[in-house]
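To begin, one chain is listed below as structure tokens, in the form predicted alone.
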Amino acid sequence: MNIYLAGPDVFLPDALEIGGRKAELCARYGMTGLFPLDNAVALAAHDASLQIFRGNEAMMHEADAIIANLTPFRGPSADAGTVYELGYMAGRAKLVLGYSNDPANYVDRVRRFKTITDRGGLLFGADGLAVEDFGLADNLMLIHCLELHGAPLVTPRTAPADLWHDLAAFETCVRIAAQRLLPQAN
């Protein structure tokens, strides 16, 4: 079974060490992770950036599952390109499981980032935006596109010291799709 490992891990200065380490807890469980990274790209190609999309969209359809990485990335919520590759994933009817290292709920990650106001029951940002408010880790369309094709969100009860590379959710996610797709595992 291949697994398609998204994240912003692959911004990391670390990240071809990282997929390594991801790929491994993998193969532990029986499953084969496919990291963004092991396609091989000129990134000075006049058409780079669909070099690279075609060939993260093939490993999707390689796949049988996604673990996502949705760790708040540059903001408070996931990264976009993951939260494209999470919904593609579950169209095509794949198994998606995501984890966040950051515990906290999305109206307090936003609140890192802007002020926020209490108008009637209504939150809004100081852009005079309203601050979607269901209690939930993230936007509801992620949380519930989990919850709906594959498991609920992962995350820790406390953040660890380091977001971007403590494995323990991702490795419960991994876990899960063992379970899931592996006869054996059952």
Contents of the next structure:
Protein chains: 2
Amino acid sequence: MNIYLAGPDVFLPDALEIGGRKAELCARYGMTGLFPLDNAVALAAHDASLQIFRGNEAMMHEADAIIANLTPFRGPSADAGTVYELGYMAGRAKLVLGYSNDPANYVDRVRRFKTITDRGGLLFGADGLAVEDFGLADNLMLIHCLELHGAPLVTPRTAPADLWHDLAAFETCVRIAAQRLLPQAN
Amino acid sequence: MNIYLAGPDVFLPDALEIGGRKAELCARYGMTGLFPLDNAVALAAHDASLQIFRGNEAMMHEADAIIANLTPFRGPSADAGTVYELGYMAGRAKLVLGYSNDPANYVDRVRRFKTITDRGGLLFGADGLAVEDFGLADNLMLIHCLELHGAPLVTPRTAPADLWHDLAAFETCVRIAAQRLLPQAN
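Form predicted in complex with another copy of the chain, following the form predicted alone:
Expanding to the full complex; the earlier chain stays at the top.
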């Protein structure tokens, strides 16, 4: 069984190492991890970004499940590329799993960046737009997608010291994937 | 033909009005706009967020295309819920269209929030993670998804005065949708 390893991990300076560690964990549970950087692309090529897209899409087509790293990235929500891939895999009715190493709820995540104003029980951000207030970790589409098409978002009780390298929550997702996909794991 | 109207527009204080304007534009081109807030949900219900999810998913299943408002939201990238829906519709092989009222590229968008450091030609954010530098407006998965499964991201030459209420780029997407979906429009 092939697991697509989605996440902003690809932007880490040691992305190849973390991809290797994730693939090893998949192998330990009898599955194959597909990490975007396994596709060789010359970054200097004029169509490098398109090659990356095509490589990732081909990997998703090969994959039986996705494990998405939904730890907030450059804002209160998860990385856009990862969220796109979560939606793509859900749209194709694949098993969707995800984790966030930041267990905070969305309102608290928004509050880290900007003041939130309470207007008669409805919360608004400094941008004047409402702040989703359902006690969920991120936008409801992501959270309920996982619940209904995979398993609830996996989060640690408290954020690990190293948000980008701690793989405990990731390993929980791998274990769930094995239980769902491999008959002998049950 | 039904067009799913995705975007953080639902968080605007005048969301119902903007949804109405978008639906009117769709009607003018002979199509039906499906706006998430058309689903009646009591926000006080204990399972309100799940009801919203189910309503949006049902609307996406009814829709022949999505027009996603990918204007940056609370960070350099598009709204997470909207990006999820873009991926979901692409995964289901529907026509995917999108616009951003902010024509800036991703590197400039990141720079608005935090310093970017150039290390030997590779850009890194203040978070220590690499900054995608392909001259694209957002994460490459979103941008190339639109190119390959719909039409290139629609952006104005310069940002309109009102990022959240200007519908010129949206209308361009509606026109493209009509050309693709309605034989009589050609």
